[in-house]
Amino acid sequence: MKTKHLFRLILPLIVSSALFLSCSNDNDDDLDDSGSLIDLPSERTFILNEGSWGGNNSNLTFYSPETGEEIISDIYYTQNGKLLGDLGQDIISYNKDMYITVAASKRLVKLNSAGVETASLSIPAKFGDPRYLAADDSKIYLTVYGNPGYVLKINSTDLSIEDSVAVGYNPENIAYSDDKLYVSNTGYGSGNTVAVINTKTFKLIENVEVLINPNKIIETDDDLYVISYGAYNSDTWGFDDMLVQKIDEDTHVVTDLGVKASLIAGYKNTVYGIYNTTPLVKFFTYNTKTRQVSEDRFLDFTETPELTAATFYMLSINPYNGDIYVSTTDYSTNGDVYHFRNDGSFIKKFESGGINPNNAVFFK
């Protein structure tokens, strides 16, 4: 693994205003390099390190699918020179830039697709921690805590906040879908619906009722599908709750898949999940075209044994070519990230360069 030094890019490019130069990148034209320090390859992988509680540690990470070797551990810091921040909670990519939510220290971050941040936005004192993102239509929808919680409607170009609208208490995951957000209605343990937002009018349209703590959700093949946690003051709350349901967006129609995970993700047909359990995890695909679930195991461990029993962190697919990315973590020290080819064979193992790494973007 090679590893890039901070102080070794920079230094040579210490000049009066070399923090805002542009650097030029003849790979690919359609990323947008302005601004950065260094060039990077076409292929850009960005993992988000969430860090710890009160540690104004989260960090994002850059690692190059290319050649597997080139590895920036706090590009964010190399391209910006500033931490950013406390609790890095969600990214997403959209129209070549970076969004994060940045929970504890309450903010919204633009970043371009090397890394430089160019717009930022502290969520207003009224609304409480922001959580999870989704896009569309030169929008990013963001969801923040409080009772009642609400989504946020942000312009994508300078996260100017444009509307918002109420949901449940404690909203978490947010997922687009023809015209509407799907949102996690949590209510901290409590709650057992998921929010249907028109996007057009920005009005809440229907409640859809679920399991128990909803959290996780994600749209693929055109149907959502969501984790519910079961409720946080349960005698018998764990990781037995984590049940996966299927939302029919025609309908919204819910389905009990029949299966547990802890972390979900879809690519093309087929949704992944993965259910931290113990002495082993656990593993699902289930195919959206015949509605089969199968129980293998979609990774090959036999180069990577430790993962039989690791506590995973992030299950994140590159939707170019269908890699899967996956995350370990011990919750106090610099997590590990694998890298998978989509027919599960081994591709690399990497330090992610902070703790607990949760989610990832990807630029071609």
The other form holds:
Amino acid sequence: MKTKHLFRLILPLIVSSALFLSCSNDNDDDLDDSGSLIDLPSERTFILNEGSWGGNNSNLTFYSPETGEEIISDIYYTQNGKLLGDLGQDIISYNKDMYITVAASKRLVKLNSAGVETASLSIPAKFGDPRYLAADDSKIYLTVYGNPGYVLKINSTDLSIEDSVAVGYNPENIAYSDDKLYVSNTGYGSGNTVAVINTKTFKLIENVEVLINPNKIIETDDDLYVISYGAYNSDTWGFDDMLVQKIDEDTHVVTDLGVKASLIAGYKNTVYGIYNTTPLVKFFTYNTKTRQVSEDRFLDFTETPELTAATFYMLSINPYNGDIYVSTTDYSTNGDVYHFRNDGSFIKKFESGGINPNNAVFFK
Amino acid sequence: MLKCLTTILIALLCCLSCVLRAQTDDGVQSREKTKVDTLQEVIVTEKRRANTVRIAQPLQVVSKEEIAAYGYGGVADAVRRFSGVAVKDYGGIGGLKTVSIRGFDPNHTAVSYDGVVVGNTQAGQVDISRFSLENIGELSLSIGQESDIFQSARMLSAAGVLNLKTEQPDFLSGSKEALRAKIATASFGIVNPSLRYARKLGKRSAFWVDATYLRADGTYPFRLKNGNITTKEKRYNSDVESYFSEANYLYQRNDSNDFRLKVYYFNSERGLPGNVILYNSDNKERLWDKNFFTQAEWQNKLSPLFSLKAQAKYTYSRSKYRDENQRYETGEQTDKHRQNEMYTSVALLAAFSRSLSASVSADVAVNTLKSDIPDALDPTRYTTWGAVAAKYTATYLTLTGNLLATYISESSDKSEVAADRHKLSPSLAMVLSPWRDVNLNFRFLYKSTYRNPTFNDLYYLRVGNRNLQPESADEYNLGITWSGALSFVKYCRITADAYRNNVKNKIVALPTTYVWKMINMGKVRIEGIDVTGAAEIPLTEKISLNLSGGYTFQKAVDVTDPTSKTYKNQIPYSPKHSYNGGILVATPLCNVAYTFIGVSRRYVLPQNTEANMVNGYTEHSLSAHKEFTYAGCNLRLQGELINFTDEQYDVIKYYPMPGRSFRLSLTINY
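What would the structure be for the form predicted together with the partner chain, rather than the form predicted on its own?
Now the complete complex, all chains and molecules, led by this one.
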């Protein structure tokens, strides 16, 4: 337990300096470390590595943003003595816990804020692979594949399935906003709607029409932003029309922002996007107040020139301080994670503990 | 006839009066060496051994007798014991099994069945699990190529050739008919009966048929390690049911003038257990295969100078794959593929003198693929091979050289196809035998070789890339061989080879920004040493001991990009060390054999991290058999205890292999 010793050595230092710097930073109430085999600093970043198909090599990497030094490549294994499974699809943090869908293993797991598993759910055979997560009011909402696919309503404490509602064919991302869930009906590339579900009645209330093949969907500043991947172009070996659209939360009117993105994330009044294209990766930001799109790069690549032409796989923003985390992948070796401040300045690069780092969650 | 069969099969004993001479030897020697023998006149007193020593190309041979004595369980089980070979085994009873030679992809291995290459233009690799061991007379693996220059041109195109030679019946006792029935049963619900019937037609011709049936539940237990937790699990969806049948006709005027005709049919249905997915054991993939071919070979010595050999083959195969999963629009997906191959070859050999001969050969193949997957191209491929070869044999030296030219063009009614491709590949081999009375030899081999992109590489859905070029490789081999007798050792053979292979333009699946694409980009450097040995030691007058073994050291590293995380990392599934061995004790009471095979750790993915590692293993097996005569029939009873230490291992990670199991068989020769 090398890391454990390391933390034991460093922890008093961190704690004392934290106390010294800000006496109000004692946030143990926001964390649940019961059953943890290791001591962890209070600021925590957990990165989900999807792994490669069939490899049972999805895992969870711990990173301490405060020092940038403590990295545990597979904290799920460290804490639970077993492996996470095959294809970790999505991770969210909700209250003091983390929830992870492991798609090919067909399971949903609940971890406390130290990565200790406290509950798990095997998705019943009648539903397809679990995909993406949203949470509100002690409920976890999960999309599962199928034709039709479903959104499952799951008790956040014991992970029991309380209800399900049918949506389109093979739904992917899901976002929550104001008693409503927004689900992209990919139709495996042929869908063109976002399903809207009322969380109170748990009924489908509308299918909002968007561009073909909707996928990523987020909520920022009370509106929804969705990327439609468009159709595959066999000449360019890619999806050329990954257009970002805004869905007005009140009217459900869809506006094309006129920019392309592979990944999006939101923080306060800003939507951030990265578009994997050749020869150079493109970036945009959208200001939700001024409704202005900027195609300036929001990250400073002076120290990381390799990022100008990389394949980005993750764009996650720490909701507590706006720090931006991106990852790159080659799909077969461990991905690299880059940590930036919200102003775009570079802090740290490290190799993740697995292949395809796709999402990060944060405890402050 | 039928009545007789029924009697044999049901009663498992035979009450008929004729004894067919026990199998002794069939063609352990290559045709080159059997000039004086004819089919009717073979009288074998001493066991003949294949010449694997005084030969420029590393050659390993296993005969039917050895296969039976060591109790190998199938073609793949016998082949994986060759040095320098890795059989990729996806577990289970009916699992896919492909052959890799010296760090090459399986696509670099040609599989020849009675002298004609078995094609698979769609995927490029041949699943050897579909061949039955029951009618195999000899298995051999030659690296580089065969020393016989009287070959089809296509045979020269691969980095190595796995030769399956079927057993030819002998009618030594003067009887016109021979019948052999075998019933085998093994763990996991395996039932495997087989039958051979042979008949002499007149003085110069014969025909024989083989039929084999195999079924298995395939549900076997295994131990699954998940982190620190080990659980007992069962392998499901690993069932198999297959039929194999073959008919042969031979007309032989003399040894250098013959005509052979074969018709082969194979049909199987199997569950594909897939890799073990943690927390989810629900796999529903199934595969149906049908394979039919007919091949003819005609060989004629036209004059003292010229000999002609002509081959023709037609193959039809179809496969159906089905998977059930909610992710498919209708809850299931079915893919059907049909492949056709028409192939013909003509080779002309000129024997200018005792020491110098030359050959020229030309082959043509037409391959088609029809698939029902969306946007399938249904391509047709026309391949032409042309080769010239020469061989010079002197007392101290044998020199073989050849030049192969390949031309490939494709067409499709539906879309644009890949541009025509051509390749010129030379090879040179030499063996020096400095001493007349000591069989100590030095050998050298260089071969330029390649593998063509398959239809899948070029055209499969989004992955295929029609701009692919052939993947090319250079093979170098330096070896030393010796065979002879020592004071108490009747026969001893040792071969040691050092080799290096450079692979360029390796065809790899590379992720582009949005999709995986087949691309020519990898560079691999493979360096290794193969050592093999065998010895026969008579312990007493009646008890003899046979020892055999092999060891391979192999460094196969990715040298594509010095800045990459995988630079100089061992390529996936290439162990540094692999080894095998066998001990056979022949006594008047019975024969007992012990075999082992093992490899060191391997990596699943290009990056050599601990998470990507799969442990090494050693598998030990025991076999015993006894032959006896009962009611005028020659019976053979054999039992095997496979993996008796119950080692839990994976050849391919998360494809667990069975633990300890048994096999029992009874063979009746009438």
